[in-house]
Amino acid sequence: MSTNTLKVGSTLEWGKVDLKRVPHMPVAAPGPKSKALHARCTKHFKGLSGQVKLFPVAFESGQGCVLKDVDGNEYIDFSSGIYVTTLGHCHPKISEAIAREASKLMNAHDFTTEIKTRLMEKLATVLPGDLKGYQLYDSGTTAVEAGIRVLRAATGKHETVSCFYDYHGKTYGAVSLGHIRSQVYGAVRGPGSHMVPRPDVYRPMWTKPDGTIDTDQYLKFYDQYLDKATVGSVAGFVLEPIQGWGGSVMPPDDFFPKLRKFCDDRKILLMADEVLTSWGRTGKWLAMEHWGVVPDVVTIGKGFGNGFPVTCVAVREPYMESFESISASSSYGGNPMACAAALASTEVIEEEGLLPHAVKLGEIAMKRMLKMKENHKIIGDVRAKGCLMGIELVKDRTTKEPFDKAGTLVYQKAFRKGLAWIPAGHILRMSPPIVMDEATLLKGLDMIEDAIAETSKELGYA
C-alpha cells in the first residue's frame, strides 16, 4: 500500500494546486522535447484529435489538478483529460485500488468477482429511481451501442430519433445518433436512425413573443416528426443531457420533464448518454437529475473509473432482462481492474462529499463568466453546470456569427500560459477537476480572459 493513501475527506486538499509554483513555464511550449518526441510518435501514430494538432505537446505526468509536459512545463488541468480524470491525475485511492486487482486477476470475462459485485451494490444506492440493472464496458461508444440494443429489445421497435450537434461515439451504429459527418462510415446514416433539433437557449430555433425559448413548439415538432418522417417504430430518444461536443450547451429546465411525458405518452423510451455528463462532472450522479428526470436507459463513462476505460449501461428495472437477449458481454468491460478504479471513485466522490463542491465551483465559474462577458464583446454567451463550462465566441453578439478562428487563438495562447484545456472551433470548453478549489479555478478564469483580450486585440475587436 503507498504511503500516499489519502483519510477521507482530504482529497479537496490534495487537489490543491500551489499557485506560486504552478503554472510554471521555464520553456516557450510546445517546447523542444514535445516536438521531438511528437515526431516520433507521429510518423506512425495517425488520427489526431483537433486539440493535440493545434498544440502538440507531450506530457509526462500529472498529480491532482497539475499536468507536466517533457519539457518540465507545468500546467493548470481545466480540460480533466477530456472530461475523465474528475477527481484528478493519479488519485492515491484510485491508482492503489487499479494495482491491488492488477496483482490478483486481470480478467475473468464476465464471471462474476468480489470486486464487481461490490461495484454493482454500490451502483444501486446512489442510482436514482428504479436504475438497478447494469452492464459493464470499456468505451463510452460501446456502452452507447449496447444502450440501442437494449432500447430494441425492450421495445421489439427498431428506430432511433436523437438530436442535432449530439455526440455519442465513433461506430456506425453510434455515429448515426450524432453530428459526425464522414464517408467512412458509409453514404448514410444506419436504417431508423433520425435527428431532430434540440432547444438551445442562446440560439433558439422557435421564441415565445417575450424573444425566450419556446420548448413547446420544439415538443410539437417532434410529434410531427414522428408521425411524418418515421414508420412508427420508435424505440428510443436518445441525447446528451448537456451537449458536450457541441460546446457544453445547457437545455433550459423544462425540456427534460417534457420530453420524459412525451416519451411516456408515445410509449417510447428515453436514453440518456451520460458518458461526458455523469459521476459529479455537474454536482450529480448523472445530471438528468438537475430536471427530477430518471431516464430508461442511461450510459456513464469518463470519470466513471477516473481514467481507466470503464463504462456503464445502466437501466431500469421493467428492462433489466433486455440485456439477456443482446449479447450484452464484452471482453474487458467488468474485469477486476475496471470495477476497483469505478468503486473507488463512486467512494472518494460520496465519502468526501465533492457533488455539492462541484456545484459550487459553477456557480463561482458562471459568476466570473458572466464578468468576462461584460468586459469584451466577442463573448456572446457563457454557461455552467457544476464543472462543465463553456464561452461561445461571436463576431457580433446580433448576427450571433461564430468567430473559430478567436476560439483558436484564444485556446493556443491560454495554453501557452499554462492552460491545459479544450477547444471547439468558436466554443470554448472547460470541464476542471471536480477536486479543484477556488483559486485555482479563478486562477484559470483569469488566464482565459487574458486569453480573450489579446485575441480581441490582435483581431481588431478591443
Ligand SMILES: Cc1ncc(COP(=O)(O)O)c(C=O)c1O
Contents of the next structure:
Amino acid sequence: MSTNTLKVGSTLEWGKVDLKRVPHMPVAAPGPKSKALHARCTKHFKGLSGQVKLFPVAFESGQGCVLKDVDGNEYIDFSSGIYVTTLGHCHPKISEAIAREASKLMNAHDFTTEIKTRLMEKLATVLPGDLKGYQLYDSGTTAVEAGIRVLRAATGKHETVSCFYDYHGKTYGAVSLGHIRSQVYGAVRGPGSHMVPRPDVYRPMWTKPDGTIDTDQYLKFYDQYLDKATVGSVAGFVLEPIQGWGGSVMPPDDFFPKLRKFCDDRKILLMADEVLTSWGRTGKWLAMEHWGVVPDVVTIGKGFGNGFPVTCVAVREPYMESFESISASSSYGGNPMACAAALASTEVIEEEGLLPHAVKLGEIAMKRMLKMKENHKIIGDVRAKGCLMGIELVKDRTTKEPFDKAGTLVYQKAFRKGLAWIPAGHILRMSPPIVMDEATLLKGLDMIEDAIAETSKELGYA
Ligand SMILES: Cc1ncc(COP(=O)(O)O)c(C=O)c1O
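Alt. form predicted in complex with this ligand, vs. the form predicted alone above:
Below is the entire complex, every chain and molecule, led by the chain shown above.
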C-alpha cells in the first residue's frame, strides 16, 4: 500500500502521467489474462454494467490517473472508477487515513468519534450558506432515500417532482425519481412521484423567437403541472444540478436561480442530488454553487470519500431537526474509516487548491472539444463543467437523431488505445480525476478524436 509521503501542494505533481510511458498497451485488450479472469468471475458474479459488457477487461491496480490491467496494459483514466476517484487512485493521504482508522476502530454505530467530529466541523466550513446539518450514509442511493424522507418530515407533505432522464439510484424511493425504463427493469414508481421536462440547451422543448431555450416556459409548465397533476402535497423538487447518466446535460444558467424562487414562492423545498456532481467534480464543492443557489437538502457522494463508500445528506439550518424524525442512522453511516476518507479528501482539495484546477481543465477540454466538433459531423454537441464532460453523437446535426452505434464503437476503440472511460449510448461521458495534468487531458481527448475519426469512416459518415 502507498505510504503517506505526499506533502501539501504536491498532489498535482503526483497526478502527472508520464506520457512517454502511458498509455502502454503491449497486449491487445482485453488480453488473455483479463479474459480468463473475467470468465472465472462472471461464472458467479452476475448483472454487469453495460460499460463492462462492452469492454470486459480485468483491472489489477491504479495510481493517480493511471489504471493497470492484469495483462500489464496501462490506461489513462477518464472515468475515475465511476465518477468516484476524483483525486486519483490510491491517493497516499487518503489511503493512509483509511488504514489508520481501520487499525484503530472500524465501527461504533453512530456514537461520536473524534474523526467524525472533525469531519462535521470541516463540512460546516466548506459548504455554502446555512447547510449546517449532516447525516452520513454508505451509498448515493441510501443518501437519496434519506433526503426524500427529510423533505417529507420537514414539510408534512409527500409528493416529489423530479425531471425526465434523471438518475438518483436503484432503491424504491430513489428509483421513483428517475428515468426507470432504461435504468432499472422491474422497478415501479412510488405514488406521488412526478416527473417534468427539464431544460436541455441542446434539445430544448420551448424556445424564444431567437431560437435559444426559454426557461420561463418550463417554469410556467411546472406551475400548471403542480396545479393540475399533483394532489397539492408537493414536499420538494429533486434534481441533479447537471444530469450525469443523462449525458452530462447542463442546465441553462438561469434555470436554478428561477427554480429556487419558484420553490420559495410555493413553500416547496429544493433538493439537489449532488452524488455525482459534488466534491470538486465540476470545480466547486457543490455544482449548485455555479449558479449561486443553496438547496434546502443536498446529497453528496462518489468523490466524497474518493473511493471509500461514504455519502452525506446536508440540510439547511431550518430543517436540521427533521433528521430526528426520520430515524436517520444506519449500520455503516459515519464509520471511522468513512469519516477519515471524506475528511482527507476534503482537506486535500482545500489545501491544494484543486477546485480552480478542475475549472481550468474543464475550460481546456471545452476548447479542445469545440475544435473536435468542427472536424466531425457526427458530433452534435460538446459540454464541460470542470471535469464533468460530454460529447453527444448524432446521425444528423439537423434532426439530432442519437447515434448509439457510433457511441459504442468510439468507446471500444478508444479503450483499446488505452483510455479507460464511460459509455452512455450516443453520449460519450468523461470524468477524469481532477488531479490530471493538462497534457494528459489533451492526450485522452486526442485518443477520443482518433476513435471518432475511425468510427465515422467505418460507418460512412466521414
Ligand atoms: C445523481 C446520482 N444519484 C444517486 C446515485 C446512486 O449512487 P450509488 O450508486 O452510490 O448508490 C448516482 C449514481 O450514479 C447518481 O449519479
